[in-house]
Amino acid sequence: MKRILTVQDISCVGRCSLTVALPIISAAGVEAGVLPTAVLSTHTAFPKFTFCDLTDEIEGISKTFSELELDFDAIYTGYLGSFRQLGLVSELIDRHKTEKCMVVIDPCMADNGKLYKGFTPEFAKAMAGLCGKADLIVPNLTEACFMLGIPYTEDYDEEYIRKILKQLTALGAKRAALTGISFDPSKLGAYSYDSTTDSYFSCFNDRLPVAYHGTGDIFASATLGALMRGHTTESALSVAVDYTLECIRLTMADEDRRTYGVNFEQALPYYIDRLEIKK
């Protein structure tokens, strides 16, 4: 069985970060090791939450993994909350990266043209440096623009997206996939570029008239799970796009749905079935 290490925060209640990464990757039949960067009572979309910073634990945990000679088939990072965490995670990647270990980075820090509270353009530049160590990065367009230091726009065409993707791989990442891309008001999906083959790929599905917290984390986790199951990058992205949509559909149909996330658990049987179909 393959083993991954995912580095991000955990909210005791709220479907995001580790509370979605762990079950989705486990459902893919992959051992999910975790390195929590912080513990929150709930995620930050709640009106009130507690926050316990675990930055001081990162280096010790990483070194202990090395001393135990633990190996990983992938390292997957999500929300990282400070410059110091970026530095420590960069060292962790250097310490544990091997030829067989894939690095997937979701640079969670912005959306809808704005950085999340507490982040700065300088942080985005530092995140771009970390992304340079990745085999695959999965930013949304806002995050991509901040990392590249260019203005954000919602008025784009396919040529513009291809240009952004090439600029992202120029940071050092082998492959980049932009999430939340749409050229048709009724469709939404991902667009990727593989610098090792100089090839592009896109996958789209229905766009629903809702927005829920945590879908980016679901997408990234589902992508990694599929990659660990032997899917190509293109196939893994397709699985993730379709699974995320299924999560949203099931949430919309649930009269008892929560306001803080999607019913990704209810859609896990769909995800497991899709993992068996490799395109």
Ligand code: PXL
The other form holds:
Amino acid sequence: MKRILTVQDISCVGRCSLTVALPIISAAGVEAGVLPTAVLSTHTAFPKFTFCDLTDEIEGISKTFSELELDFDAIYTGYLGSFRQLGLVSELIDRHKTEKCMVVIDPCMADNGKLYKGFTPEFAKAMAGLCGKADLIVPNLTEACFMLGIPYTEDYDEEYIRKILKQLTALGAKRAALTGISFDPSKLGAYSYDSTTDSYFSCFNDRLPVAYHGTGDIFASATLGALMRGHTTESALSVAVDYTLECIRLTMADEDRRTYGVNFEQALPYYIDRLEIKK
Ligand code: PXL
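Follow the form predicted alone with the form predicted together with the named molecule, if you could.
Every chain and every other molecule in the complex is listed next, the one we just looked at coming first.
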């Protein structure tokens, strides 16, 4: 059985980061070790939240894992809240990275052309430095533009997306997948570039007329689970696109919506079945 380590915050309510990564990766049949970087009452898009910083714990936990010779098949990082955390997570990757350990970085910090609360363009540049250590990065277009220091636009074509992907891998990541890409108003998906083979890949599914918070975290977690289950990057991205859509579909159909994020729990049976189909 594979074991991964995921490094991100716990937002107690709101279905994002660890409350999404842990169940999805477990459902994939992969042991999910967690390193919580902070505990928040909810994610930062709520009007009010508490924030308990756990940065001081990162180094001790990581060093203790090494002393115990605990190894990981993947390290997956999500929302990281400060420059200091970026530095410590970079050291953690150096400490635990082995030949068999895949590094997946989701540079969670922005969406729809805007940085989340508390982030700056300088932070995005520092995140770009961390992304240089990854085997795969999964930014949305906003995060990609902030990391590259270029203006965000929704008016793009395939040539532009390919150019951005090449620039992202030039940061050092072997593969980059842009999420939330659409060339046709009725379709939404991911577009990737593998610099080791100089090849592009894209996968799309239906676009529903809604936007929910936390779908990027679901997408990244589902991709990681599929990679650990032996899917190629391309196949894992297809699984993640289809599973994310299924989550959105079920959320839309939930008449008595009293929750935040998407109903990813109800779509887990779909994900588990889909993991058996390798494309
Ligand atoms: O979904 C990304 C995310 C994760 N963690 C925290 C957040 C956000 C997005 O707003 O605020 C704390």
